[in-house]
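Take a look at this single chain, the form predicted on its own, given in structure tokens.
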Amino acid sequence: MKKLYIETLGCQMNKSDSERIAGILSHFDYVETDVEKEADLLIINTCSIRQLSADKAYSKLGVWGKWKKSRPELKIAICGCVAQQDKEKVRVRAPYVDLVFGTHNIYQLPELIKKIEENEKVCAITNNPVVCNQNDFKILRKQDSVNAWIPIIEGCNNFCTYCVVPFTRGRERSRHPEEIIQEAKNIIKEGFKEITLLGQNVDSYGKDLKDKNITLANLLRDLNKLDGEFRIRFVTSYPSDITDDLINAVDECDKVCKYFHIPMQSGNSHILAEMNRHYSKEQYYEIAAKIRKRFPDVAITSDFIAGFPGETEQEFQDTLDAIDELELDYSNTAAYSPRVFTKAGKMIDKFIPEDIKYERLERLNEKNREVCLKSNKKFVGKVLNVLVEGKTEKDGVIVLNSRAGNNKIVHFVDDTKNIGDFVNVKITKAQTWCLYGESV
């Protein structure tokens, strides 16, 4: 047997295609190890969303080729979106590596991996996606978790100014619902506790096919009908995507989460417009209030960039007002990282001075805290169900750590429940990223 280690970058489109590229090397005899130095092939499947992620990608890349210098049948491959963007350029930076494949590549790993086993040194990349049916791979899935994902749409159609990703993953690209839901069997019957729907824009499932019954509303609809306890998300939403009928499915539907990530971006209509955002501040408002209205409990989070070119002091005001008015639960957020391809990164004349850039995510860390911490005080005194994901010892006590279904992290003690259990919970504390509670 043959030693495997991944190192995984980014989303959780690229933890998902992960599992499927250690599936595939299982039929090669390869064998995950958690010791990057024990390995016959390393791999790591890389994010080019920020230049932190790309650069990071390439210093794991040049530690593994310094031990390449003293273990020459060592094999070590690049994949994702650095990868897809970088293409050639990944083996003049880094000569030493066999394999560069892309993100449309992965289901040519058996062809690729043969080659490079014959000491030949392989780039493949392609912009056409190899089109396959996904069940016919093993998926390796963590057996030590509860959550299992599915990637049910690939792609965007969007080209947000500041964006790689339809440069990197291509346009919208749809499985369809027969595939997603035997997968979905197969991962109930395999004891995951819960399924998340991956897309880079999960709402636009469907558009690309010619039934146009097949949405995300109705394949919630369908995943909610099979047997099991399990429950469902979908992540990520995006703001003008998000029908009534999608509303109305997630309301229908017991299993799945009252919970929708929609990214924002910004809370400034001249800098959305700028960023080749398909809707307004005012747009975006009235999507979370129908949602609000609808879920009492549910929490709404975002994502937010600090200091897209141009961005004016009282536009990045806007954005932290923004975020105090519409009370979200959590923010992911950045400072504007320029990307190759994209029409912002062309923009060098409107580019922030860096000081001004990270002062301002600064701020926006600390507003993104305060509302937090705001929003997990409204669960005191509530009693949510949550799943058990992991156990923790404290003070000597074994503590569970849980999730619920809006997203809210929430431990509490209980020695009678375990990993995989529903719970309910009340909670009786709040903290700034977690609630506390006791089991009811």
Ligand code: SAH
Second form
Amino acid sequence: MKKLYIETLGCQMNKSDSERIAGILSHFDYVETDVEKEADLLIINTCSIRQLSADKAYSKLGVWGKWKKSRPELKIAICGCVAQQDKEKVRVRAPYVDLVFGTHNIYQLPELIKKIEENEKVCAITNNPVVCNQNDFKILRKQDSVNAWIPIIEGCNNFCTYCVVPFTRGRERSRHPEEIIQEAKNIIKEGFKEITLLGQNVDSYGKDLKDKNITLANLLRDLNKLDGEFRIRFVTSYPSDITDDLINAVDECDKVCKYFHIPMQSGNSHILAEMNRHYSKEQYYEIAAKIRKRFPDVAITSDFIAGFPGETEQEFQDTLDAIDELELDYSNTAAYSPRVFTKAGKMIDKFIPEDIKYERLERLNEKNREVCLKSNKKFVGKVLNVLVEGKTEKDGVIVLNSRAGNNKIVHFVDDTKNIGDFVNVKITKAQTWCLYGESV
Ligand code: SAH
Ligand code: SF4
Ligand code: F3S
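Alternative state: the form predicted in complex with S-adenosyl-L-homocysteine (SAH), after the form predicted on its own:
Up next: the whole complex, starting with the chain shown before.
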């Protein structure tokens, strides 16, 4: 038995990939460890969405490279979006790396791992994904969680001008519904209580397959029919790709959470056009209104970028106003970071000075805190069905940490309930990031 340590940066897709990498390597006698120092094989699964995350990958490699000086038999690998982007160039900064493999090469690991065990240095990056039935390999899911991820579509065809993902994940590729449904059945059998369907654009699911009936809406309907007590989520939605049929499916399917993560990115139509987002501010408002009308307790969350090249103070102000007017329930926020290969990355003369960018980010965060609290307060007095995800002890009392269908975090006390239970909770108190309640 050899020991494997994987460090995962970035989005849920990367976390899901790491579970698959650990699963594949378990067929080759690798056992996962949480202790970096005792590993025989160290893998960093990287993210390139912002420069800060890419830098993190290289500083980790630097630490591991030092360890390898005194333990030459130690193997070091890098994968994920930085690997896909930098390819052989990884070795310019980190020559001691044994294996570089791209986001499309995960299922080639059986042969790659043999090569590095024979002391070969390998760089495996392709733009043609290695395709296989993912159910042929084990998936080592995090067992301390009630949630399991299923990637349903990978890649992106949108080319938003700020975003590196189309370059690191390639074009959209959907998995076949039968394969996804089989994976879901395995997950339910293993005792997980929540399935999150993943995609850079989940709404595009099926568009690259021949059959018109293969859509996210129909996939939700099929998964909803599976036996067992569990619920289903899907992320991330692209505003103008959310169809009426999808909204109908979410409504029809009792297991599907009434929750939408729909990144808006900016509240100004000119900036949205500059970003190559295919909707205006008004179109986003229409979609959000339609969803809110249909699902009274729904939460709509978003992502925003502060300081996109050329963004004026007034245009930024439109973003703050949009967050208010849309009563968004939560937003991920980031300062614009120039990325290699992207159009916006070349708009150097329009770059916003760092101090202004970070000052805008701070105001964005302040607005986010304000609307989150407002959103949470709406739920005081209501009953939400929650799934218990964990427990913490506070002053000798066991507090259950749970999540409602609309993704709100709810804390409550009830010694008759356990991790994995669904419970109806009456909300009694709201704070910025969470709710408190009593089981009913
Ligand atoms: N597919 C999703 C987003 C994936 S990337 C969508 O279309 O919305 C996750 C988030 O990272 C994005 O929503 C965006 O807000 C942020 N992001 C992407 N590129 C960025 C960049 N260059 N600088 C800052 N934030 C960025
Ligand atoms: Fe990036 Fe845009 Fe694709 Fe989202 S839709 S992954 S932001 S290019
Ligand atoms: Fe990062 Fe790649 Fe995900 S760039 S956000 S790990 S798709």
